[in-house]
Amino acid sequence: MEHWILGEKAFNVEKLRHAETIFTIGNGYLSTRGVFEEGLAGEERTTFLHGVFDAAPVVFTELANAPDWLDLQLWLNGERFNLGEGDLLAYERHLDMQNALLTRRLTWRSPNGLTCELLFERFASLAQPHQLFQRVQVKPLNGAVTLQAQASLSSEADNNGLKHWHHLKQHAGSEQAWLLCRTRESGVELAAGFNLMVEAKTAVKIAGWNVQGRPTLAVDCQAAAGETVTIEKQAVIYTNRDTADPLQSMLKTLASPARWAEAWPAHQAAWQAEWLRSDVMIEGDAEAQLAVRFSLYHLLIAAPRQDDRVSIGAKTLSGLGYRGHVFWDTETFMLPFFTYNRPEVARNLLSYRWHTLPGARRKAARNGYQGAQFAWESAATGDEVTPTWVPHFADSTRLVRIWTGDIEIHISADVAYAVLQYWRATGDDVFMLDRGAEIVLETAAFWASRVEWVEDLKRYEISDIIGPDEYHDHVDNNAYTNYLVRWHLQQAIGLVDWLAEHAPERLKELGQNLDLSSAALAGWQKAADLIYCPFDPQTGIIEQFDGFFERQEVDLAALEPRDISVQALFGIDETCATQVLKQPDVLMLLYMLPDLLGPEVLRANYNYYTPRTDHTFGSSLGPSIQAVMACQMGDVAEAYDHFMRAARADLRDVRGNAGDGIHGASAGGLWQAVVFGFAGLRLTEAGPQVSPRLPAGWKRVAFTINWRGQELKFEVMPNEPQA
């Protein structure tokens, strides 16, 4: 069980966002915070499901906070048992991340005296994803003591006060209560029933309460002190999104109830593949072990393993930060695990994409453009989502204007990387010439139309937009956005190539909605031949946009110490104005297109955008990639600083806004700098290789990558490769 468990030894009400955060469970259907069975004042309280949008003002569209299926009240000799009284004599919680079982274990000593130990149990089946499973035991100690309990479930669940829900119908019999909700302007039907099952050693009595969009079961027993009172809890969650009649499949399965012990095994053997295929082994570096395989995890109860219309958000399931919209993290920063771990769910994961075409289409037809505009936040439909306004991070009385779905566009070629990435790693053809194919030409024919010809210059440039560094904002010719554009472009020339050898016919059938003649694609190889791509031969840097040279220089180190971004401490439009970086551009394009420019080209840049770079405090995105190219340059001990950087982002809320949900990115980047950073591992024509550079005190790193269906297993020691 080393490094396998995460764990507080003390209840600290002042931690209880980050410790909700990081204590979710989830089985890549929804997830479900880790907040405590009875409630307490200040918790954000959710369940959330993959694909269950529904409208909010400013935001656009959520996720949609479903029905609690945790809610469990307990009353010890009529008081009613909350961390907020009495005395906590012994407390202790943990996550075993091996098998996703979620742990509290407490001593509690009643207002009146009465003391009992109480231990909550709790997984999210990842055997049957359909089902959850609760278990509480209560052991009275210095007495007898009369039990009430009382579970239900709730229509009226919230999202900060928001209410997505509508009810529609409810029971609540001798040993099972149910409800049927919809959402309120998207549609989406939810029905979610539970079971309870109690065991004890007197008799029990459990009665059924209809409380109007609450229905609640009721329980009423004895227990001498010493004796073990056990309630069991399945409860069931089907939308449909999942089945035409949500509520006949939900009461299906509630019909033959699963108690704990006949779920847990299959669940167990569940995660345990799971890990087989996805662990990284670490040795010599408890702290590092313990992060990597926390940010797999959350990786892992995110994955959307049966539906391929969803996508993971910036936050996973594991909180309300982003709403539960899908950014360039999943496709640049999570999907690179699935693809080379669990190639199925990268599909699923690009799938959405192919889904979300039509809202793309419409966002490029919106500007003018052709072809299709991935939006800089996406959900349901994959029409724009980003807020236009929001409330100022200093204060809340005034507005700050977003830009990032306006003109942060770089996110077309980032998905089309991804397509291109799964497929060379893969060779799923199936996939490329069903779904692949599409998105990385609708959104090559974006670029074609989206770039500027400067006539002065005999060049396209593409003006007005923000890079990956969004500490700048309406840039020119920013050089990450301009060289994936060449790229991209050039790449869609060549799948052009291919289908016409291998899949005319599919050829023939893309080109009934989209202009791929000889002429248009003559205009394509024009725009990747054209496009500026700024680069100085004499200093082999690479300008990130048009004027940064020119920008003011800042000594980040006379800034130190401080808790806050640059941004937060100078202002937006200060920070702006500044050579300041939130994340470095440059180096993340030289990070997806490492054979660019060459070696000395990586130094020069890495030597000058790194101390301009905001890493603390910046973007979350920013570390594990900066410890990859540390790594390249050599820089081992400065890439284990970055590297560590990413791996507290959310265990120790460096932050401070774990609360808001898990940082995916940090989390897939995090896999990243192992892997391509510390172990080396380089996909080249003759295969995966390595060439380990791992840093002091590491003994050992294992990990299992699928290449082109194979999985193949490595183990690195220090300067010594081995396959």
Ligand code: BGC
The other form holds:
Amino acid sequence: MEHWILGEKAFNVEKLRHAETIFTIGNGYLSTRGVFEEGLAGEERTTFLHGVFDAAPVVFTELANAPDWLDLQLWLNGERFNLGEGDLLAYERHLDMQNALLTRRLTWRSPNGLTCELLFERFASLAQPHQLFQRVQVKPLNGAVTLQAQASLSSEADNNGLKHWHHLKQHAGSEQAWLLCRTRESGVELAAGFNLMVEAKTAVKIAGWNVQGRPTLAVDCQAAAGETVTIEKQAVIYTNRDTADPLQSMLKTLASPARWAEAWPAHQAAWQAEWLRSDVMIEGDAEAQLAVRFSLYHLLIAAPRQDDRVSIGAKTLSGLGYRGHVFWDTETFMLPFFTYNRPEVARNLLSYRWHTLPGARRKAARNGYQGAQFAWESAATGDEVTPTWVPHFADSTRLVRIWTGDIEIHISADVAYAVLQYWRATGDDVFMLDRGAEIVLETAAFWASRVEWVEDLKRYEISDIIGPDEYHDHVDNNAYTNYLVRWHLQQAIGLVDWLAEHAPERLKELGQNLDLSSAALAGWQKAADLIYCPFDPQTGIIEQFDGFFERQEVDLAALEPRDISVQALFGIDETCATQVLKQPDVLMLLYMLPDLLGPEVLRANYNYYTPRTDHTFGSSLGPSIQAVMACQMGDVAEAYDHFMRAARADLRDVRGNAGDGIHGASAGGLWQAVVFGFAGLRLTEAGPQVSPRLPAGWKRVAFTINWRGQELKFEVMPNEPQA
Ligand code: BGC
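Now that the form predicted alone has been shown, please provide the structure of the form predicted in complex with the ligand.
Below is the entire complex, every chain and molecule, led by the chain shown above.
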């Protein structure tokens, strides 16, 4: 069990939301934050199901918080157990990441002096994703207890006060309780039910209370001092996204009550299989080992295995942050882990983009362009759902205009890049023909119509955009975007040639909805040939965007010590006027296209942009990629500092916002930092190669890569590559 356990030794109400996020459990169908069964003031109690979005003001749409399957109130000799009262004599909480099991063990003295040991456990079955299990053991220590437990389901679940559910039906008998509800606007029907099983030495009474809107089961029993009462709950959830009749499916599953002991082995076996393929072992660095497993755990509990119409939001399913919206974070940062480890999950995630092409076409058309333009923030339909105005982070009486939904356009190339990377890694021609090609070509058509011809300079440009570095907006010729657009157009032209040779019928079909005439393709070629890609041959430096070099220089070291971002310190417009980067666009570009310009150019840009980046408090997406780049520069100690920044992002709540949910991109980036950075894996046409640059103290790194259908196991020792 070494380095599999995330533990909490004391209860700290100040860190409540942070702990809820990191102790989230899930199974790729849903996730539930690490809230307490009995509730607590200030908690953020959420269960999110992939794809269950509903309309919301300002943010357009958000994941609707589902009825809470965890609720369990305990009354001990008439006193309600809760951590806000009485005394906590002992407390510990454990997330066993190997088995995705959350445990809380405590000793509580009630205000009237009854002392009890309580053990709470829960898991969301990976083997049967609609089934959720919870168990509590109560043992009075200093006297007999009359115990009443009440468990209920309620359609009053809300998102920060906004209610999404219409109550439709409910039932509470002595065997089970359930309810059926429907989201207000999107019409998702959800059926949730549960039963209780109690083990006690004395007689047990279970009664159903049909409280309106809150079907409840109540248990009454007794225990003498030293005796344990065990209450098990099995909850089941289905929606009409999974099945035509969610109520019937839910009732059917609930009718053959699975006990914890029966469900546990299958769940455990499913996780064992999961880790066999996905684990990354790091010997010699306990903190790094735990952090990498923590990141992979959170990616795995968010990974949709059964559904190809959903994707993983920037905050996974673990919090209200970004409302479940999907960004480039998925394709660029999280997807490589899946592509090279769990290609079937990667295929689902990319299929989500294919299913949302209609929304992307609408966005392109609305803006006057051809093809498909992916939304900066995307949800159920693929239509743009970035909020236009949000309250200022420091002064909520002021509104800030958010431009990313209008002009952060690189995501269309990022998605195409991910499709092509997946195809290269898997050789999955079927996916490419059915779905991938359409994504790559439609987005290429968007670019061909988006680039702007500048007659004086006889070149194409892209003006008024935002690159990945969001400290700078309304810039012209963002290098990351322009270079990637050129690459994307070249790849798309190559893909058309490939289709013409291997699947002419499919090419014809694609040509029915998209102009793939030779004139159109000549236009793509011209755009690829003539798009302006900034580069100074003298210095080797790529200017991040037009005029970047003229922006004000800032000595970041002189701002230390600080615990806020440069943008929070200086202000939004003031930071935009400087050369300080939220994340380094040019290095990101050179990471994605490593053969573009050679090692000297990489070094020149690394030296130039590294000291200009707000590494600790800028974007959480930056440090892991910066770690890979530092490895490539041979600066392993520096790489390790960046790696640790990513490793601690959520575990230590570096930015103070981990309570909003896991930074999924940072989690995915951490995997890339180990595999592509420290292990130095390169996937070449001649096959995979590693050139290790392990940090001091690392004795061994082991991981698995799926390359063109084969599982390759790597064991990397300092300066001793072995495949
Ligand atoms: C980052 C973006 C990212 C978004 C969602 C922003 O702060 O700058 O690159 O896509 O967060 O994680």
